[in-house]
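Heads up, the chain below is alone and in the form predicted alone; it's given as structure tokens.
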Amino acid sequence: MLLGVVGAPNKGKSTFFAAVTMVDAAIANYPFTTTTASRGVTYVRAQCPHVELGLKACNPKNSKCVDGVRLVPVGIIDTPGLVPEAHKGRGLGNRFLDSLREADVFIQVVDGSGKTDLHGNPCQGCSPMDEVAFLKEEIAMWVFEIMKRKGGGRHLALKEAALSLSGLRISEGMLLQAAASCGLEVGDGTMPDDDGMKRIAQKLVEMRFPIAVAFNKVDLPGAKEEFEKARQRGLENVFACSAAIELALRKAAEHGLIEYAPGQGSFKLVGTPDEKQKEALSQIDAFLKAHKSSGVQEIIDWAVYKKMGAIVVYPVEDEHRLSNHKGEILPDAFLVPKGTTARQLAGMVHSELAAKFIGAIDVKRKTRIGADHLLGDGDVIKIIAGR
């Protein structure tokens, strides 16, 4: 599973990146300073089995437990700015576009302030919602000329279509529940005229590129007034945040001056700051009263949990201690799609236990399982193997 953060421009993109991963990303106020791809790992929140299971604590190996609450990894991009026109090249266009294809959800991030224009140049009263609505019919163009590459100038078959857009990981079937979502026939198959196939490709950018966008920069005057513009149009897919608070909160307890966790409403200062840290963490927690968090990790888990359809389970090897041979308890967290079953859970534990499985156990639930056995969130399995 991977996340793709993406946007114009000077939006605040690489400091959104840089705060949920804590990789050092180039950050300016002035357009391109992402020219390449950047990869990191982020967090999604679960809670830990250990707490309801009544156990005093748990041993992560491949995640992270914060006062009961089981910080699970995830992949996550950040790529070059998008631009109008990147679809022709204009920009890093093509170099943004490419980025974007192993993605499953983007986080676009707006400038919610209205201070930049898409091509991040500074502006008076710039519409945020502009920008989402440019990312989408910019990918679709995309899409499209892909397509249109394909055929050359002449007409489409509908299997060459497909094929041309593999790389997406757009199917046929994709391309055909699209057409009739249009109302459009392609069942003789062949594709249709230009103007089906941008339809078309407008729907394949819903299917299968959905987004997420983080309303940034929600602490600078003007920001919280159009992020109220946007909820009114009832779109459940926009989170206010600021990147840079979540950035300087995340920097203060690497930094041993506040002990904090990804998503908390507040913080507890343990260190000694100087002055202007003094200041700069009075501002932040004022900001944390009025807003309750700093929006970023909010946007992070919805993404996984509603858009990805995730869940989280842990395999154990002893069910009655909840431990791995040598004991440690609830050791893995893994990330993996609704319906999962219980023998593709062993498939990813090791290849080597799916093909000598037997079955499995709900540990919660004290019950055998079959390998078609669908998982649910928070399961513990013991998997159950020949040899």
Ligand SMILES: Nc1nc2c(ncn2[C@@H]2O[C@H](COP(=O)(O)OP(=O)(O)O)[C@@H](O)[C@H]2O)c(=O)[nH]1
The other form holds:
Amino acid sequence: MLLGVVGAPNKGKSTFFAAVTMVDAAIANYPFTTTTASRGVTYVRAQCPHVELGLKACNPKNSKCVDGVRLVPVGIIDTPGLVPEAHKGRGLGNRFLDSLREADVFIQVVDGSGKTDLHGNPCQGCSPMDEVAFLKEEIAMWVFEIMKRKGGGRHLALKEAALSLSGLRISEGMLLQAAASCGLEVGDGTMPDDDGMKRIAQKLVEMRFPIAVAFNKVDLPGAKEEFEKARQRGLENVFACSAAIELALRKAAEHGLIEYAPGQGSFKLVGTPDEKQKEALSQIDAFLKAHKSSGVQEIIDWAVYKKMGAIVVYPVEDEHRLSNHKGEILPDAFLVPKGTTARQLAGMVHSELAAKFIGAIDVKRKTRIGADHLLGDGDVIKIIAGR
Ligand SMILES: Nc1nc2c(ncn2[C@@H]2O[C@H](COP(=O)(O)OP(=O)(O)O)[C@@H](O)[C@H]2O)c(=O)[nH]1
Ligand SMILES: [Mg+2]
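Got the form predicted alone; any chance of the form predicted in complex with the ligand too?
Now the full complex is given, and it begins with the chain already shown.
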């Protein structure tokens, strides 16, 4: 599962990415995914089962537990800025679009202060919500052009269209579903005309790339009013945030100045800041008091749980001690898609476990479960495998 940070230039994508991937060394070393300039690991929050199960503590290995909140790793990529006409190769054009292929859900960063345009240039009163419409349309046109190229001027068969989109993980079934929801007839195995294909492309983008909108830079004047306007339009996937505030908080925590965990509405001063740092911290404090939090962690959580439909499961080797063979309690937290079965989880833990799978135990409910049992959020699972 992978989050993609997307949007036009100068909106704060890299700031957002830098903030959310600032994790302590123990976690950054976890071989979950290679960390490069544009690829990293962030966290989602979950209720740690050690609390519910009445244990004093746990020993997380791939994750972290802060006051009963388990921080579960999830991969994230930063992408280059998308500019208008990118699908025709403008800006970084296709390189941008290609970088999107891997992502399951987008976090679109927009400039909530309205002070940059779609090219990232300074402007006054640009509407952040125009950026949302623009991104969808640009990606839809990209999808359309891929199908169109495949046809080379001919009328395209449905199967050919599906083949051309397989690299985007768009299946024939999705294509059929998109056509049906546009009220277009493709039952005879051929695609509609350009207009119809564009509509299908738009639908496919909605289906394949769910978007959470990070309404960023709300620390700047004017942003709050813009956010209220967006809210009045009833958009449930738009969240106000300040990536700059979140980055400053995590940096201050890294330098030992404050204690702060992602998503918290306040921090605790533990170091001795100099005058400049004091001033910055008091501004951050004022922001947190006014906004409850930086807003960044809420977006990650919402994107992963609501848009990706993920759940967290905790595999253990010893169902009595809730530990691995070293006695470490609830060591791993896995983010998996809703609908994951016990056998699939075994495969995620170790390919050999899946091959030798016999059954599993739902540890919280103390019941034996079978290979096809659907796992639930927060389940603690012991896999039983043969020798
Ligand atoms: N005030 C404010 N500035 C921000 C925020 N996030 C990013 N910026 C600034 O916006 C500019 C562009 O940020 P960057 O992360 O490079 O944007 P990108 O091109 O979308 O990756 C930089 O000057 C950032 O410091 C924010 O939350 N608040
Ligand atoms: Mg950037």
